[in-house]
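One chain comes next, on its own, written out as structure tokens in the form predicted on its own.
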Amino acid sequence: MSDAILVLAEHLRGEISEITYAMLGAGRNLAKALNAPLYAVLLGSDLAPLAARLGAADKVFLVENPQLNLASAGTAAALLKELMAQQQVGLVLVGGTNVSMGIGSVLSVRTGLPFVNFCKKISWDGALTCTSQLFGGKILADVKLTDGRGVISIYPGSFPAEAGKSEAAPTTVKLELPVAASTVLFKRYIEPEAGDIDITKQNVLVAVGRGIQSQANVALAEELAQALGGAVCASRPVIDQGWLPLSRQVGKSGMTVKPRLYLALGISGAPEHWEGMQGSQLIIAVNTDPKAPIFDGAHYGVCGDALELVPALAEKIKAKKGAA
């Protein structure tokens, strides 16, 4: 049997993130792989509960204190190098988000592992591989870990967050482990505004860019989104412009986005914000740029005004609506 692969179990406010799924669902393809127990842990308070929805794991270590809800990478990677010690474990899976960002890097070098971030893809054929996501998109590269020991940061959105999800209940280790005083605490959360949508769980939307050229036109898109049972999204550009918020930016400083229908209007295609819907099932494009960028990756294109098309495209689909 191999040292055992430990996932770093992310939550917020007491909810366990889809990342952490994700990162369970690989973790258990690579224990059957390897032959290896698969574990998880839980930095932070009341952590009963978020324990139990981790049936995945086949144990989950507990390690209660306050101080580590939201804990600063040097906390967090030490406890997670003690527990690495104490449980022999060789292969350690962490989030690259907002939460975990940090961590994976500080525990590399604490341990002397090899750190791979960005990871979008892991296989095994004798040696661990790992596909890296880097320069925004641009290069994706082949990382071997030929001992299948090592940190990995595994990049949101690209394992099922389902094939981490169990009823099954999972056995809880409670641990007492030393935990260093820092000069980075968690003080509070500041909640975004409230009654915007969330994007990353809308099954169609329809993304606006630069070509709608105003803020009126954005109207034009909600018409058609309503219509399409979907909602609204944006390129950097329209949303530095102000004319839609933070929380509808799509791309590598916005939101990662993966629908069943992603209509992209007016959009060139640039790479950051590619890289934040590459993963949606169908995308259709709307350009007036032949050239465009959006083009060499949509499913479907179309070579004309995004402004003509949209509101002929909106009473076509509410007529065909009303017909049924």
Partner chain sequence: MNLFVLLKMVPDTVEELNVAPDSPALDAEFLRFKLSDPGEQALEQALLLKEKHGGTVTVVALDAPEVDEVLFTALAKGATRAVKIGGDWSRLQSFAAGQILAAFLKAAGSALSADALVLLRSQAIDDLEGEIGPYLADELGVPYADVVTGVTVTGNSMSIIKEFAGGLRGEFTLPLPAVLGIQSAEKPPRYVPIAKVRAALKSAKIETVDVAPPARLARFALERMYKPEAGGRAQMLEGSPEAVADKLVEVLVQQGLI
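Next up, the form predicted in complex with the partner chain. The previous block was the form predicted on its own.
Just this one chain is shown here; partners and other molecules are left out.
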């Protein structure tokens, strides 16, 4: 039997994060291939109800300590290192999310194990091959961990969460581990800004990205959205430019939306954005770059300048609606 596989179970505000199930599903497959036990570990407080959700693991370790809620990367990594040594763990899976970011990086440095970021596929053929997406999803890289040991950050949306959900009651083990006092202190949550429009409730979203070029052009998208009876949302670069408020952001840090129509204008389709809109029923993408990753997932694509297309489209939609 090989060394164990450990999933750092991510949770936020009393809920197990979706990424945790994705990691347990991926871990289950690996555990079978490597003939290794699959463990999960929960750090924080009030962990028992959370542990009950992790039946896909052979064993769930609980490290109860309120200081471990939203613990800093250094604090979490120190505990994981200790746990790895105690429980003969060879491979650790962490979430490629904003909550868990940095933990794998520090754990790798402290244990000397390799760390593979942005992983979206893992295969085993006597060695472990991780496939990671780089450069906004435009390039894939294969990394081989020959002895199957390392730390892997799992990219959200890459592994099915269903595979890691189980009704079984897991074996839980409470561990007393020393927690170093951290100087990074959590103060409060800041709820999502209530914008003028809740984009998660819209049937139609016209999304603008970097390709929209200037704030003035956002008005073109507004006009199209109005014609369609929807609202305008945006990818990160547009929000960072201050062209639209934070409440309109779709993607990893922003909102997750599932409208009937998602019309993406000048959005390349980087994984961070895709994460927030992949559940849309109909995706139409307009981009000047014929190789933009958005075209791989969209239903319809237009290779061209959104700024030229949008006014014509808005007029025709208005005409059609007027005629109807």
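Residue numbers count along the first chain shown, from 1. The term rigid core refers to the most C-alpha atoms you can superpose between the two forms while keeping them within 1.5 Å. For clarity, every value in this text was computed on a predicted model and none was experimentally measured.
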Quick check on Lys258: with the core superposed, does its CA move 2 angstroms or more between these two forms? yes
Answer yes if the CA of Ser235 moves 2 Å or more between these two forms after aligning the rigid core, and no otherwise. yes
Does the distance between the two CA positions of Tyr39 reach 2 Å or more between these two forms, the core being superposed? no
